[in-house]
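Only one chain is given next, in structure tokens, and it is the form predicted alone.
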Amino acid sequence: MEPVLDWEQRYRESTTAWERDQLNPAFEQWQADFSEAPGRVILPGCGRAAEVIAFAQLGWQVTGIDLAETAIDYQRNALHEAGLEGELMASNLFDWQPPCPADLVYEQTCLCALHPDQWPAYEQQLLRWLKPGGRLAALFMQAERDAQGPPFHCDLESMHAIFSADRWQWGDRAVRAEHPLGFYELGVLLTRL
């Protein structure tokens, strides 16, 4: 994984291709399932994504966690400018626990940023993220597969394994997502067994 500097000099910097400056189209197609019964959603990696305002336009409780002190503070400035509240959070993802488990996490973005030997680690620390019956709504990088990355190319079947049905009930569709960088996402619903 690259180093934290690196990734606030990313933002700094505003190399950040892999960011949209819309909802992604996932999100678009979920959203009156998000819209049905509004909880605490995590959003690790959050960047500056425009879905942090959108969750909490829906009623969620969000909290936002990044590396980049810069995307954080975009985030709590947008949060502030639309009368909206969140918590915030500048922080590794593997040193951070949540108060209480939450209803939704929203992967965007974030498992495909992590070096494949910590997608396994990562996997655990959702578990811990979410109470049982809780949703984790992930896109799925399809980048090249000979890519150094990141974004790391996440392979179904390398998902179905590290994410699997003994702890994880996996939606029966599959959203495709176009991404800035030419890739495509797979948007998938799993619920936390």
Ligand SMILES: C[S@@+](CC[C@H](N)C(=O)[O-])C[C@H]1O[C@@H](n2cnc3c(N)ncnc32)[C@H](O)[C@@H]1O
Contents of the next structure:
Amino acid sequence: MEPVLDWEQRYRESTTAWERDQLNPAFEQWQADFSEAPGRVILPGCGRAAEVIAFAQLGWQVTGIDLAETAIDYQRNALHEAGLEGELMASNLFDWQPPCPADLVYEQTCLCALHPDQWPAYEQQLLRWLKPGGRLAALFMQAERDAQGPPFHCDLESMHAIFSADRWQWGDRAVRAEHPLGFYELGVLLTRL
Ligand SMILES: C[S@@+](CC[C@H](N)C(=O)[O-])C[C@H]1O[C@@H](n2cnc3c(N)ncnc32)[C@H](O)[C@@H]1O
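Pass me the form predicted in complex with this ligand as well; I've looked at the form predicted alone already.
In what comes next, the whole complex appears, and the chain from above leads the way.
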């Protein structure tokens, strides 16, 4: 299935209203937890988000993947300028597998950028990327509308159906992360069973 937007063009035109100029509030709340045992983290649809550098600064082995070359070039330069290392790939996340499974996937509004028909395949991909016991930090966009996305509304009932209890253990607390566009995201930590 074709991407729902020409993401590369959006970065080139700077029509990227989803971007924050700071860390996601949910990341800040999870930061102490993320600092405890750094391992391998994958950021699908990482865009130009500051969390790529933030994870590298915390000692994680970072892999960022995005369709948009402009965003990947940005991250590569940002890591280089910060004297940090990481793997960055301009690729479709559905076409890529890590050489070994990860400890954490940080899903920051990539799901809401995919057509809902792709969500089950995305969940299966995240399952393949993670080791058993690995975690998924998910920012589920609450667009609260039925209109065409992106962002597509990620209501929690649908998320529970896709990230189902036979494959994922849900954390008991959701973090509400306000977005400058007036939406908010619900941040949830899930564990791959
Ligand atoms: C809403 S943006 C979020 C970007 C970033 N995570 C952030 O918080 O700023 C969605 C991102 O997903 C990327 N994306 C969309 N479909 C993708 C796909 N199939 N494979 C890889 N990246 C994809 C887009 O290029 C875009 O950077």
